[in-house]
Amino acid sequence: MPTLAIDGGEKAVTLNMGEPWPRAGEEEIEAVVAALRKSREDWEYLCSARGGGPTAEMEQRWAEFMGARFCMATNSGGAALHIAVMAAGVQAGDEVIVSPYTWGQTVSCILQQCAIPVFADIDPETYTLDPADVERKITPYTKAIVVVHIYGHPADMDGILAVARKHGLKVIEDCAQATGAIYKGRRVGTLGDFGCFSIGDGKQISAGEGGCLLTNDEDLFEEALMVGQHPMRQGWQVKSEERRRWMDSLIYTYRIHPLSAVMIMQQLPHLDEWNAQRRQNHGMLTEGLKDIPGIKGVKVAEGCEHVYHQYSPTFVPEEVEGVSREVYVKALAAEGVPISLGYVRTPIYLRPRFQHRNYFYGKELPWSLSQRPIEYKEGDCPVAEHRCARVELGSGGGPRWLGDQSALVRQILNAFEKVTGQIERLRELTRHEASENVMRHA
């Protein structure tokens, strides 16, 4: 039996783990190299203050892709959450219900508009927002739902809408790591009253930073014009007369680079192709660890097509009784499997600036606006706070997986196969491991 690498064997993956990403292309250099030698007669190709040039070009091409009426760019995804909660009316000390299985941007973009998050526990498959849990959670001050797209894998958005609607709730899709991710044949961000996307560092598209609004309803769009855009672009887009006397430069600077607008409308165009690239490759990944102990490959719910931001396989400790999930993550990533001990691992409202009340406003702003007392404390998500603490698994190559990665696959799998097969070794490197926090600790 071949030693264990993390006995000083030799290591079950010596492939590279994928092309690197971000990358910029050629293609991407030449528009970007073009679009700068026409800045010297056209402003807009470097300033997307008035939204036109390259940055409306990109919007429409975006709108259309996705199956949308309106589109807005943004500098991020962060910003795109942000003008959604206001325009869609969140004020100070409402509610909003969220995800605590996410990144904090998710959730931020509440705290941002001086509102009080509310979080609903996750479905155990899929880490998406459990709609019968979301309406548990709904009070008289709830004014509207942020629905994650978790790694890439839509949300159960017919629960979700359908809880929305009885209660007269917007709902605001968080779909930046869900670019291109399609539910029931409609793709993510077209769904809910809007679709905020980030083209940043790690997503499926990537142009430096960036991200974009979606909506249909064009009086939401105007809202969210009056917060996010410059009053040059207000000037010529807000039709409403009773927006336009509101009309000023006390604004929030949100908007988006030419540049990155520029290098948005090269990798649309291929942004299909790659993401059936990585469902191709992790799917292989999925399929390969269904006879392998201690691990659950990703489900992808039926109608629904994932995109993989990231892969979350869930630790299974009853089929590796004794080995500990670290030991486990341990052995793995020494044989140079791509592994950690997964991406949210504390949910949000356990974290500390939940439970001190410190967010960046001091004064205990914004819970210090909220109708009614509010309480974050274990138990209140169990499924979430179950798979942070004792399942959550981080694999895969996410984004960069493009192409043919079978042969990298393959030797991950067999990474596998050499650590499960010795189990009696995981368990007493647990034992020792476990020995050694008690004397830690003592």
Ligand SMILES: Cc1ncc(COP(=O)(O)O)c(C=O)c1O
Contents of the next structure:
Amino acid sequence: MPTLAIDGGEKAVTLNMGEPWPRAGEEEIEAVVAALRKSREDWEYLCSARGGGPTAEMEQRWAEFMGARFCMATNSGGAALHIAVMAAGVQAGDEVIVSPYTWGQTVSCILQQCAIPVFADIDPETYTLDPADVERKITPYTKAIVVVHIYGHPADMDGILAVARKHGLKVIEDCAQATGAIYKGRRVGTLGDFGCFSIGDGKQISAGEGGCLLTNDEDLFEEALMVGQHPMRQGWQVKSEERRRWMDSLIYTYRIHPLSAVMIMQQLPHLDEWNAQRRQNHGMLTEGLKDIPGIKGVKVAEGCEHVYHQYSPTFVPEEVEGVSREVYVKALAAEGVPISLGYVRTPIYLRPRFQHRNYFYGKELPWSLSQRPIEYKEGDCPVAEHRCARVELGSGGGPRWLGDQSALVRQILNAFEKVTGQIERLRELTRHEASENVMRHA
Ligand SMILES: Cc1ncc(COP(=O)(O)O)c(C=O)c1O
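Following the display of the form predicted alone, present the structure of the form predicted together with this ligand.
The next block holds the full complex; its first chain is the one shown before.
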């Protein structure tokens, strides 16, 4: 039996972890240089305030590609989400339902509007919002739902939209991790009232920083322009006379850098091909993990195309009795397997900002504006809590797994076989770790 790397043996994984990501291709470099040259003859070309030039072109292409009527580029996904919450008509003190199993900015856009996040639980297989729990969390003060396609897997949009329609709520899709993902034949970001994307580091398309929002509703689009665009742009795009009365520079500077728009236009035509490669490589990992005890690969729900911003499998303790998740992960990591205890780790409402009601405004805002007593406590979302505390894992290569990574995936699977073939040793390590913990706390 080969010695485990955790005991000083050879590592089972020797290949590097995939392509560097993000990376600038020659096309992008040439396009950026050409745009800068063009701006010498046409000074307005790269002026962000008017929103013409490459920004307008990128917005048009993004909307066409995704299948939506309107696109507004922003400087980040967080900015797009914040604009969407404001433009959706959410006011200070209103409630917005959201997942606790996410990156914080799915939630901070609600706090930034001084509205109150109310958390609904997730589905244990897809880790996305459970529509039944969303419905249970609705109160007379609820105005909207922010639904995140976490890790690149589409949420149950039919279920969410049905609940939203029944109760007259706006739906904002957080697609920051899911650019290009498909739900029942349609791209995510085109199904709710707003779709918000991030085009920052580590996303399926990456332009350094950037984002955008999509909507099919002209009225909501104008409202978004009023919040996040310069009056020079509002001047030619906002048609409503009532809104035009309010045009002013009292806005948020959430405009995209035009050179990001140039880079995005170069990458967008490759998006589907890149995502197909990510699916192929991660799909091979899922297939191989079927025979490995102690771990369940990532499930893809019917009718969904995952785009793997993250690959988050699940620890199955019943299959490796006596082995802790920590030891399982340590032994695999020592072999060179990309593996961690997961991405979210603590549901958002159990984090200090919620437990201490301390967001950036002070004076307990936004909670001091809530229209009923609001509590955030253990047991609020049991599925998310169990996932974070007991079974969440992180693995795979995310957006870096382009091209053919089958040799790397095979090495990773060999490492899983090597480690799980020595369960008795893992049990011993677990017992040792447990006794050390007891000593440490004695
Ligand atoms: C789910 C989610 N929402 C929002 C954001 C914010 O995007 P950005 O970093 O572009 O502001 C991120 C960023 O990683 C994210 O993962």
